[in-house]
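One chain is shown next in structure tokens, namely the form predicted on its own.
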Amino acid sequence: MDDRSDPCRSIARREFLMRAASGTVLTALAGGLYAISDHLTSEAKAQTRDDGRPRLPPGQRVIEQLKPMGGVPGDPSRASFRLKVHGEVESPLELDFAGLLAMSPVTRRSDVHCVTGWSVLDAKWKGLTIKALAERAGLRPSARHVIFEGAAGYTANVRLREALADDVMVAWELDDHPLRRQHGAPVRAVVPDLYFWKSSKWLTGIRFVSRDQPGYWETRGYHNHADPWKEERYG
């Protein structure tokens, strides 16, 4: 079909050419276009984090918006939402959405790194830190790991020390908007310093355990730890 007979296609083609000329390439995924910015990638590679590591892990390229990466969707309704905080805690919790809001939400900015090679910079998340939930539930000294529990039995394991970092969250807003269903609405985990499969979508539970329990992807060949700077992609 000639572009001139399809205005939408013609506009998309012009946008592609404009972005390509400015050092940005569009890639298609899940029915949408996602911009890979060579300029932002180069800038991020030149920047250094407070811990001395480069801002952009090896093998990553910067895109402009979060990609939906699949999974079995859970119920996106805030009205029916329940989050269990359980396991190695003194006082297990079950919170509805209003209960989360009542715990003084915080806002954090963080970079996101997917095992497939894309990164999003400065994503703005609103929610609660895992540390705050652990303190409210009364974390026991025996806890060593956190298991994030999602819809359809999905789990992801994270070391306790990393899960209690100040930017690890249960989030319900992204860039000042409620999470979309494809990104895990009503709430998801956010673990910025590990590959993004650790950030479970459609979150239903946070379980503290004394022994590690590899999750959905970890038992299917992915790395148990998932440090992007060490390229811990596969086990």
Given for the second form:
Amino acid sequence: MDDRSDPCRSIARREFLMRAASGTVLTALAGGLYAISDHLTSEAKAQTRDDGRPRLPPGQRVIEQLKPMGGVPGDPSRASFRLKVHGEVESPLELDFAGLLAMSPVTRRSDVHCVTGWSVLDAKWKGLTIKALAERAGLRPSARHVIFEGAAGYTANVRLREALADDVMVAWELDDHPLRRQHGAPVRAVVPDLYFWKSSKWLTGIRFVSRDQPGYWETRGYHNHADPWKEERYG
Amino acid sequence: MADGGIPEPPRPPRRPKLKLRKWLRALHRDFGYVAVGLTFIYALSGLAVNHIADWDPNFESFEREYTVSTPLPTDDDAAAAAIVQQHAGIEGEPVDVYRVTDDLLEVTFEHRTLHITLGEGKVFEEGQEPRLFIRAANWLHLNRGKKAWTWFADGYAVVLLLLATSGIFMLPGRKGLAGRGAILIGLGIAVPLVYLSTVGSP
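With the form predicted on its own already on screen, would you show the form predicted in complex with its partner chain?
Whole complex next, starting from this chain.
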């Protein structure tokens, strides 16, 4: 008998198709329900920032805690921590952890946005602003960009004007706890208004430069600027 | 022989049998065997890293908070660290014992850090345990080690090209390029093209 006229085979195929269709519909419904019940995202979408932009950039959903996003870890010990502030500055610095603590730490609350689509609102960071570090090192007028240097050669570039904003900092506490290893302990950069890969973890240096130098992800296809409100995800 | 009957008509000369497919099958089979190990490593790592927003493919993170009831000395960091270590049941020597502030002691182990508030005996412990297989697979996939692995990775890429190319011509007829094969190859090429043209492109 020809396979094509076998009724058993025909029914089995019909049954398979019906089950596949049912599964697809159920998955879509579950996804829809999940989206509707995501009240954190809905609330954030209804809010506006002081600068007039919506609080939640397009394509983002709100979650409650930072997610670990990988990377080659650096030394998490505060004892061996050193931060170089160098490049286009009058007096290059090398600070240990005690040196950071001695520089009047500040606390800032900010929203952070990951390029993979999650955002965390009102993260509470304790650390030092880049502006304070730049003032201490004596920024030269030739400086135009900041390169954050992390463990294992990681770098991220940020325009100077944006790096000197009041909420851009090096941070060692998140939500009243020491920064966890997975989030770049002992110290990471925090650049809230750019996608979060710019906020280098396991920070080892801050280099001021006159010419832009695309960093690790920027040279691997991600956007050089990374503004979440313009969805500058890929270059 | 013509005696006793009509002689058979002469047969057309036989075309020499094409051995190319036989060779292709043999190459496909053997390169396929060679590729098994690396395919598992690259495929599993690819799945793991594709979903990095949902889980950490390299480490399993943990944290806990507890209080040590024994009073902790404020003038002997090593002794305070030892008391907490014993209380927490942590084995091994600390990598670092560091007094962050007058009241805060940090004890670093290879895979965990203890942040101890000496006055209250409060401990915040956090750390990461590496996921052995998948971390090693990711390390290879992302070519973190560079050096000779670049050669192996290039070789694997060439083997994949050979497998794909030999696969195209391996079967004759309707299940090969003359039928189903062509349709499925077209489908495979169309998926990225449709994605690029509809969802997005660089």
